[in-house]
Amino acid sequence: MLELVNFYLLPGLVLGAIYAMSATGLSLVYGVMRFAHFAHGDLMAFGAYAALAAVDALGISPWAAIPIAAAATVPVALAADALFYARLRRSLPAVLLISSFGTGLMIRAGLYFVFGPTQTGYGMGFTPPLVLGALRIQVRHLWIIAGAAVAALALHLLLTRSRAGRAMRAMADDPDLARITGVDVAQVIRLTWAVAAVLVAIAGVFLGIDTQLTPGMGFNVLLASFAAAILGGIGRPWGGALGGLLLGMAEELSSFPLIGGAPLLEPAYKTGVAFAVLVLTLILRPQGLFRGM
């Protein structure tokens, strides 16, 4: 039992901490704007070398990045709708599905560029693990998080208690109705596009401490981000973030030595587990467990 929680239920925890963050960008930006954003994964990271650049040239641990990483992300988001998307938002969905295809390819090549191919990291060094009697828990698992859980109270806070925030569930419930209300439509979407960026940034350099960084890194989880966000229901961000935090554990116990001492799926094959669940969820359950749009 104690293998089970410290080597998968606690990874898996952090794994779906991250995919929640970026599945909830992801069905705000397709709430507000009925726009699935391939390019989120490549915005992931960029933020994550944002984050990056930062360490290097300030000195800085990552975890002090966060803010400079958002603040990186955020301009790149509103550049990428003020030059393509606005220009395309009456065209049909798959016109604008393949312009942020083409999106994600330019930011990928701008980051191959200037970083490099190979996998690098924030050189953090070895922080061994708290010891709590028989749990053995990563400082940096804890920290990853909390700092998910504050993300997820400050949006909580936005858009509930928040006039944008109001606006922007009003554009999701009903786009006409809101225009007609006197919603600043354009103002809303900023304000998406930026929420979303911010989002995905902290997840980009969460999954880089977590893991290693490399231009592709936010491309290799963009499955799992949009499986978590139809599972929960797309255009829902609670939805979003519950689907991240299931398919995160789904993941992890998926390799558990359950029957005989072998694993019920090799490690290599985890990421099959995010397709798997996506098909599931079409087939059995289109509109995700918050019925989304």
Partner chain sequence: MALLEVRGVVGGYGEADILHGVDLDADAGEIVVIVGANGAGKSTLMKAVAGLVRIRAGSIAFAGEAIANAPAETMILRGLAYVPQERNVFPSLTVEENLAMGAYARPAQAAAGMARVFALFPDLVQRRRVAAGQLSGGQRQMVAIGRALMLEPRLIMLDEPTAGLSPKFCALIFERVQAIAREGVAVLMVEQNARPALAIADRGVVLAMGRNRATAPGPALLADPEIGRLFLGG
Contents of the next structure:
Amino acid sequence: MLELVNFYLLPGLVLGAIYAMSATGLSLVYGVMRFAHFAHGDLMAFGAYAALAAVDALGISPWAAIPIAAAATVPVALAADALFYARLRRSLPAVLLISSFGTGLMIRAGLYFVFGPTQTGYGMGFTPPLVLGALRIQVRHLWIIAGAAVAALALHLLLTRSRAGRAMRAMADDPDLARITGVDVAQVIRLTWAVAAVLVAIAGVFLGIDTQLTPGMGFNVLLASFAAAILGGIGRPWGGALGGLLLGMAEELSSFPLIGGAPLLEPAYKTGVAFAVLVLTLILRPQGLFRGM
Amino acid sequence: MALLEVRGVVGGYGEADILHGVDLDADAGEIVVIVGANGAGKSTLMKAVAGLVRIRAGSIAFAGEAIANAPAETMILRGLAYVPQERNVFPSLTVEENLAMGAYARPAQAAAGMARVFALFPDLVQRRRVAAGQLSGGQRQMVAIGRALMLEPRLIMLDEPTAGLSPKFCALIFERVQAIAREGVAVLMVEQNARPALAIADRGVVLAMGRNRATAPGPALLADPEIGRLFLGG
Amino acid sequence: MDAALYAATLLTLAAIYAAFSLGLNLQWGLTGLMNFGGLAFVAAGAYTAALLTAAPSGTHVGGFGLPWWLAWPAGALAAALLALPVGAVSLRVRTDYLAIATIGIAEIVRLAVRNEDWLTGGPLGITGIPRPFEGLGQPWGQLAYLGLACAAVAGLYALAEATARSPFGRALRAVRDDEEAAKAVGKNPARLRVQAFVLGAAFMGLGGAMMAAFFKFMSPEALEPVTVTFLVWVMLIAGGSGNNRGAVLGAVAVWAVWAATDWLAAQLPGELATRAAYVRLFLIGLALQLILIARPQGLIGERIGTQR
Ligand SMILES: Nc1ncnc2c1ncn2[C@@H]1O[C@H](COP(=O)(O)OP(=O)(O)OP(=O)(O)O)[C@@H](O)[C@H]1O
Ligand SMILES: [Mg+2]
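Okay, that is the form predicted on its own; can I get the form predicted in complex with the partner chain now?
Following is the full complex, with the preceding chain placed first.
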């Protein structure tokens, strides 16, 4: 039982927190701009590597590099929007999706070019886990969960208490009506990119802290992020957060040796969980848990 | 010169024109009611004034300023508010947040605006924290009208505010519309409930296939037998 | 002689890409379905044909030593069978979910190819896949294979054209351009979409079978999302989606650029060569963006039916 908590549930919560942050941004972008942003994972990788550059250059810890990663990722998202997506705003959502696929490839190529294809890490070294009774928790896991909770709270306050956040939700509900009330659509779109980029950059640093960095790391979590967003109800940021948590847990639990010592699912197929969740959602509840758009 | 002057407006969605030269006037404190068959272009005319549909010819002047094809998001600051026919509230926002969106362009006036709207529609007070998508049709209409009134517009356009409402709610809405006009606001209203609407209209406009068919004081239109037969269902 | 061989190799690969691109055109160009998992269907076709034609081996099931003309259609069929459930599930809901689901299926297939050694040989792959006409020796064997590949693509092209012009193709375009209107005249959009999706996947499967025979060797390395999925998108968009001639032309043109830059990069010394490959990746992404913005209809736009 404790093994379940220590080695499956807690790591699942950590992975879930990372997915949740990514899926929340994805859902925000979908809600406001109505297209599936396929470069989202690559933005995440960009954030992770921006932190790596800061860690290497300044000798700071990756935690301290988070603001730098976020600040570096926002302009990338804004530039992609200004250079590409803004010019395609009148096209079909599918065209924007294809364009974002191209953006993702460009970001990935840039990371490969600068950092090379090999796995790296932030070089944090080994720290013994905290022991709380029978619970053993990695300190970095605690920080990641706490960080995600803070990010969620900040996002909640932004969306519900600020004028700009309300405008974002209004745009997601009905863009024409938002314009009638005087909302500057271009400004809300920029804000949405900024928020999504900050969230996904933090998620990238967390993922790099929890595992490793490769230029393809973002593409690998893209499917999970979408599955989480759709599970939660696409366009609904809170749904995306919940979907991310559930999916992270499901992925870790999938390798739990429930029956006779063999894992439920071969760990090599962990990514398959995201796909299974996606397919089951589409069959059983296509609008997602929180009635997406 | 009238507050709103629409002259010879031609326009529509994409290639095909829906409006083929429409004229319209609305003055402060006046209730102007537009009636016409389904598809006559009533909603399109309102969208053109609101800046959501491009016009190819003609002019639209508001308070003496040309506003044709100005961006929709600039209209509210000119004092021109608009309540679309459908989808006129933000369903996932609460009543209060919907009203706050009405004051988006001038947040400083939000508190005063909300107090006025709650005085006009006391039913909404209890439901201020309910998501607008969960309200009944009548309450939703009140939220939509309230939202449009938040910044004390000089002209409010209401597209079928009583569609699908019970007679009780219709009477309430018409009564509030008169109250709004008495404060000096110009009210431009499209109505399918043509008879009760024309009864309170200072001016009635009959639109047919994107053209003006008749314009006269509301009661006069009601009395016209041909208009009655063609547009008001007998 | 070397130059002739090199040219034959390039052209054969261009023909294989043309098969992928024609398949994607049926899905995206004609029907508006976004398939970002072309890799999955290519893999299904390639491995099926490889297993059926290769000599028996101790490291994986089969091979069965069957002739190519049996194995290639079987490859197409395998891809179609894989596409059927994917399309049926995701197309019931809405089209942009298909893009995500196809990424998922491609990932699963990639994992399976790597991990199911008994079936695919795992990382070691399947060796000794016979290539039709290789008995003719160099260069005639290569040239004959090129001829076969071109004939296969010509067949696919003819089939794609016939489809586009048939009532079925008209129905697909109708669904793509205005789903509601198509429903109103009694079309069943979900079923039409699944049919188009499956047919396009079969094209990709056949291309995969041709690829396995050409390489004579199939391993996970041959299945990179960038080269098998993304490049095909660039080809179709550049050539002109909705137009089968555009699909073929785009495949040849983009492949020529891809191969030429590959050659150029290879002339650079060591480290620079790998870096140049990333520059090329960046540029291909940029090229896609520029085409979407400046010339969304591609080199040749859609000929039949309405403009989008
Ligand atoms: N978004 C749109 N795109 C294209 N055509 C439209 C659009 N909205 C309306 N139309 C067409 O424009 C014409 C006029 O529509 P409009 O909504 O102005 O009519 P209306 O007089 O308001 O009718 P109703 O009483 O049904 O509301 C109709 O033929 C309609 O089909
Ligand atoms: Mg109307």
